[in-house]
Amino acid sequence: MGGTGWKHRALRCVHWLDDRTGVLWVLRHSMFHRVPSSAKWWYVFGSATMMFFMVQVASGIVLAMFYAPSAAQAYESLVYINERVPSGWMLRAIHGWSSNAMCLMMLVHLVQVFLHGTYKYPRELTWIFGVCLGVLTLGLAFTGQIMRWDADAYWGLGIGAAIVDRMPVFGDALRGIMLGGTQISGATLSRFFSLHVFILPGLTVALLGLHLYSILRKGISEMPKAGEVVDPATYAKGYEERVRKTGVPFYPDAARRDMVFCGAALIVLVGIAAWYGPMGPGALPDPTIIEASPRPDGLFLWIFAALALLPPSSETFLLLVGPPVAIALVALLPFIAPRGERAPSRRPLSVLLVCVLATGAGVLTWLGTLSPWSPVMDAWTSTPVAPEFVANRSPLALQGALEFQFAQCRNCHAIGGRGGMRGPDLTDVATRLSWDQLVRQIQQGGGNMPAYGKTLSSAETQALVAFLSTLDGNALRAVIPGAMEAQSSPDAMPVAAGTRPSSGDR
């Protein structure tokens, strides 16, 4: 009697509830609507994105309650929650791995979306809001960046705003539109807290449904065949039809795969969290503390090299018109391609484009961490001149070394591999250029280097040369393993022979 009894009662409270909400209907649509069986292990991307867009909302909600945005306290706060809150830096860590992970299903989705043809007819506003959602995705990214509040997220505003103070016109109004005044302040930090806190979840979440109604409206788009042509006459009959035929039920078919992946990647993401900790806070926000090398995440470092390698003269314009453009362009795309083949065998031109792109971000991002631009900036006084260059030097070329270090020569240049990378390395400069081509290089300077005629006596500038001239490049290691070995050591002679030089001789 009670099994039944229960059952019955709970049976009256579910009907009750679909009655006054129509919940049923809305479960009966949303979860258990027929998909495409084809939709397999390539669909769990997007889910992926919006778990961890969960788990950023829940973990930033609780974040919130320990961090205090204000400027004077907001680097404690972190450093606070690191310490003190108890798994407070384990939050931090899957809040910020989270983001990433975020971020590059995110691309992922985007990129298998893009090479499926997905985004053609009768699916365009699922990918313009997809693409809506890739912008607020970036922007909460550099957002967050930016509630570190150390040395990066201060000097990051810097560059953000010297940007934006490039446009012409607005830029100024802009500019105090976003610091909140005319420096980086309190005030930037209130409105960076406000957009990432409030604005753009609140725009993400907004998004979110649209682009989940418009999918559940013209349903998930089918593996992609070869010859068979998207064409907006016959296209959505004949989906229709072939869901209506051979489709399963999202839940719980489809949903298995998304189901494995996310939970997969949860327990991945927990374990790099738990593995590499949270990221920062860095070094102190302090706008006089003068020795900073500002470096974005991850995720942007392809826009910094990008900053880096732009032409001056065209940075500007790049600057300010690349961006949005590119955004339109890809936001434009269903319009741009409505029809014609889905399938990337089909459509080499987005598979090379792909490919491009993809080398390209990772080039300039590779080069990004690299930044071999930059000069380091302690390098003259951290960077020993190693003592294969100091041995047998004349004390004139002695002094020299001394002054390549005291000139800061070293910040930029390279001996033996260590030192900066911004000019040549200048191992073997001896063997390039002449005394006197040493000379005037270095009193007029050209090639992007500066001209040391007005700074250096004739004395240092004799000294420098003196030392430059022995740097013949006998220190540099051979460049194939071994080559030295069977050089020195006679009984490497018959290599071709078959015996190995024993790395005893070394």
Partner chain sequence: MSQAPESIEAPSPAPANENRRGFLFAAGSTLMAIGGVLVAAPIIGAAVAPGLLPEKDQWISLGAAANWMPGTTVLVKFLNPGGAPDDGITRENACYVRCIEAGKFQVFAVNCAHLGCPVEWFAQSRLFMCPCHGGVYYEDGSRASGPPPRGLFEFSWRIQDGTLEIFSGRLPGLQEGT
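Positions refer to the first chain, counted from 1. By rigid core we mean the largest C-alpha set that fits within 1.5 Å across both forms. What you see is a predicted model; the values in this text were computed from it and never measured. First, how it differs from the form predicted on its own.
With the core superposed, R393 shows a C-alpha displacement of at least 2 Å between these two forms. Comparing the forms between these two forms, the C-alpha position of T234 differs by less than 2 angstroms, with the core used for superposition. Put the two forms on the same core and the Cα of L433 is off by 2 Å or more between these two forms.
Next, give the form predicted on its own, keeping in mind that what was shown is the form predicted together with its partner chain.
Just the single chain follows, nothing else.
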């Protein structure tokens, strides 16, 4: 009787709590609501995104116990976590890599929803909440990089502040709010710490609740089929009837696939974190080191490259107008195209748009890794000319090889794939430019290349051109017997380039 009475009182408490809050109703409706039977593996990416967010929250809470959000101690606290806290490096690695994984899953989820036309009637709010969650996810990732408080974080903040400062009328005030003053300081880190730990996660949780409620309210869309168009006059009633007849409970049918995919993704995350370790911190944040080359984490390199390659004349306009307009267009997509076909095979323009954007993002990511627009400032001292490009050269050509280094040409030009990429690779420049053309290019410049007519003397220019005229990619020496010996003569060098120097050039 005593046991029965205890159970009875416990059930009364549960029923009282459910009557006041509706907790059991929410759980029951969430776990056992019916979903289309065709909702299979394409529908797991949203759950994976939420799982990675939960990993972010759990690992972030533990890291916050050791992190010191002050300019004087932030860097040292990260080093302490990496080296002194038991398994601290692994915790930081999981937190950092799960951030990238969350962004990746979010992007894949948005692309899947777009290709399947799930944003159409009646799921407009579900899409809008999802787009807002995507923006918040990017904000969490950016502010997370600031928490490392290394050189990348410092200069990244500087670039962000410079962009905000370009805004007309309110730019200066917004920059002050962003930095907490006129320059990057401890107040800046405190503000971004509050954003990263409190404000952005709170907004994310709130929007996530609205997003999930909207999904429960309007249901999970069916897999699109060619010929089944969305008509607001008939779609909602037809969807409810189909789900009632052929739908399956979310748990265990659909939930099983979510759990399998999330479990596999979690295993991969732990493996990557253990193999690659934590992200930073990198070099100390030193404002006196102006040669620093700040860059974001790998998933955002395409944004970094796009900003670096913007034309100077349109840079301010595109920076301030482009992102807000793009986000607004994406968010308003359900109102732009609320009806019609959902199947990708019947929406070739949508598929083409995704392919173009994915290809562009991939190319920009590759360029962001290489940074070809930025000179390698120490290449002239740290990247020597390979022996095969100076072997058996004349004394004049060897002097030109020295000029090539000392004039810092190596910072922008590569030979044999080694050196800067801001200018063309010069491995086979002698097959493209004649002696006279080389002289003219060096003296007058052109494109991104400055003019060296007043920097190099006539003798130095002649020596440099003599060296460059031997760079034919070894193509001529490989097919013409005795070409190596001929190249050792200054008179013969322009022949390899397709011309012969005049007496004035010599």
